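To begin, one chain is listed below as structure tokens, in the form predicted alone.
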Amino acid sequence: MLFFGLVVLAGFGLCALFPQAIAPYGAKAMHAAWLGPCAEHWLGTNDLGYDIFSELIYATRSTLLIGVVSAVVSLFIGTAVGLAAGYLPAWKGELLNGLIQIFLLIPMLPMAIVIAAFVGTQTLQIVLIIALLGWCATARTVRVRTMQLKQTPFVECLLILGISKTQIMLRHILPNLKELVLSRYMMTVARCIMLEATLSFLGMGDPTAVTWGRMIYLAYRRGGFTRGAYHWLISPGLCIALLIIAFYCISQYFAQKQSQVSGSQSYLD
């Protein structure tokens, strides 16, 4: 699963960093319009003549950069309140636990649009609301992991020596929750990608940016699905899917190793 998911993750990541080396043609090259699947255009050409499958390509960086970007975002504010919810003793533990709860009760989508229909569409307020909106499943693994951390003889040990709780929970807790967090990255980011998808397709994208998502909404706003261009329509949809299919393999490889990890914790304990 692991080689399966880097394999694909590479390819797409080539696409991303070298468009222009892998597409057969300029992102804006004119062709005719509504051309079917054919030699010189393997995915034919969209309502304006793009070439859909150079179209794909270069769509590659947009929607991996926002998916990334507003992982890596998510990722640090889950597991900053995570980590800090998991540790902190009494009222403020509770106080973060609330604040995780609250926001896992909040409708992701349809809370996304209402902030994207008041703060704008541009990639940065797009990859803004994903985050903030994204980070609250992290916080609460991180949060169990923490607790049960926090039990083990090694930071009882800390605390008898004095050292401090922010140096234990920065030295000594965060890097035994690095699968963890790996893990949880890697599935958070095939989240965002799937959410920015879902409201590019509902309009709600950057009109500025070509993203899969948005492929598929221009699509189907301009006729693919009643002139029969079935390939404009499926074709970012089964990126989409791959791509997800691959950070959920490399996820499930380094949860194995979480779970090893944890194993071995306990069985020394």
Given for the second form:
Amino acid sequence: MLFFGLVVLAGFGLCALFPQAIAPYGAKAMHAAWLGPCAEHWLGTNDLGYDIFSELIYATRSTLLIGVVSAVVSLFIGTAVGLAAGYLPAWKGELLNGLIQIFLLIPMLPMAIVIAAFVGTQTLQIVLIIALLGWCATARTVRVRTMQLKQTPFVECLLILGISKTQIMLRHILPNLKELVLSRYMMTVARCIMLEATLSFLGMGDPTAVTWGRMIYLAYRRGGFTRGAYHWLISPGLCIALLIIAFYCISQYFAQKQSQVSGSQSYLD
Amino acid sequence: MKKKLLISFFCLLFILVFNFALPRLLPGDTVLMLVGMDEDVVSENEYAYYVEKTGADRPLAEQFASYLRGILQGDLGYSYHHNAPVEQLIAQRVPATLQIALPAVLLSALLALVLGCYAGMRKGSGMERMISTLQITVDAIPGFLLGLLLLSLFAFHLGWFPSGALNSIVVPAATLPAWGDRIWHLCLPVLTLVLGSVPAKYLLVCNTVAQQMQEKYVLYARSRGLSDSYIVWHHILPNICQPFIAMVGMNMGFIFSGSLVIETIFSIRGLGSLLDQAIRSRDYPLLQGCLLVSAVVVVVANLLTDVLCVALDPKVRCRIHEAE
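Could you present the same protein in the form predicted in complex with the partner chain, rather than the form predicted alone shown above?
First the chain shown before, then all remaining chains and molecules of the complex.
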């Protein structure tokens, strides 16, 4: 499982880093329009005559970038809030927990649409929107694990030794969350990529950065669907699916490691 | 329960404040943002009219008070693109959206429960692996693509189901055929939503059932000679129904958002296609109205599932093991 995930991820990583070397044609090289899959054009061409296979490879970078960066930001927020909510005593922890619960209730997609409509749909904005809406699930899991760790004897020992709470939180509890956080990170990347694809499909993608989601959107809007050009429609979708499965496989590996460390743990909090 | 109510209240309040603050705090012309118009299409007279209509020249506190008063009276704003009150536009469209969302919620919960219990009993077997792999694969496909594929397969190529809308062009006059016609049209959109929302719940049920199988009470039940399926349905199910119902409640938001996305694909005139138009024309009041309505739906669904949990779970009902 882990191996499969890493191989797929490495493949897409190469595409993202060196699209020029892998893609047979340039991103905006024009050929005859509406070609089906053939020897010169593996996945055919679209309505403007762009080679779809090359476009897919060039789109890898922006797709991965949006997913990875927004997941980093949301992981950072999620871990910080979760850690504080789990460790801080009494009302402070409760207050942060309430905040997590409130954010969990907010319907993500309509919220993302409204913010994107107001602030614009450039890549940076999309990344920030996805990050600011996606942290709460991580925060919830981190909080539960922190609360478990807080009860353990080693934290008690540290308290008795007179070590400050900040230090316990950052130097002693945080390292114990490593597997959990890594596993959550992989899932968050997958979720971010999915949300970006959905936003793009609704016409809320960055018009200058072609992502896989935007490719599906264009294929649907420009008649690829009605003309039966399924290669145009399905291939970006397959890439998204493959990437998400790869992230899932890797996250499962960390989740298993995590459950080895902490003993079997409830799937829900 | 009190805490849940408080959280729901604050969630809605947060969305209200957010909706109020967003057009007023962002850089740019507040009035144009409030009405969702472009600078070059608005003449000076119209602009003055909009200023007066939206009250953008009054102090913020006064604006907020009148905004809250309006919301409490059911006034969600005015869409200048449609030339109609937002609440009226949304009210027209909500029934269609709920017609695909509600069956999808129920069906997917049922399917996830049955599949999850079935696979959870046999955790580690070939059958369980197959079902889980299949679920994870389906989960990885974007919902809108799934909708497009189902549409092309079942409507265009096989012709089993209609390709869109909620009725035939000529609706049968009698009640029963009319119902049948509606259900026939609902099949594909509901199927899309169900397929997209089962995996998360399935994985939860499957893992919890597999965990419960290790518990002592299952061992006792087994030593009493009860069959595995009896144990699952009569002993494990009551124990896992609480997290499951809570998950269904959380999932409501997901399915509701999902239906917003796929409505355009199936040309259903619901909230989703309204949202789609609003995105195209940057109709801000309408977008914000949709956000508020979605939030209300999610919050109400969550409160309902909490009540259901209390009603179903004797532990919570009798406050013996009050969960933390």
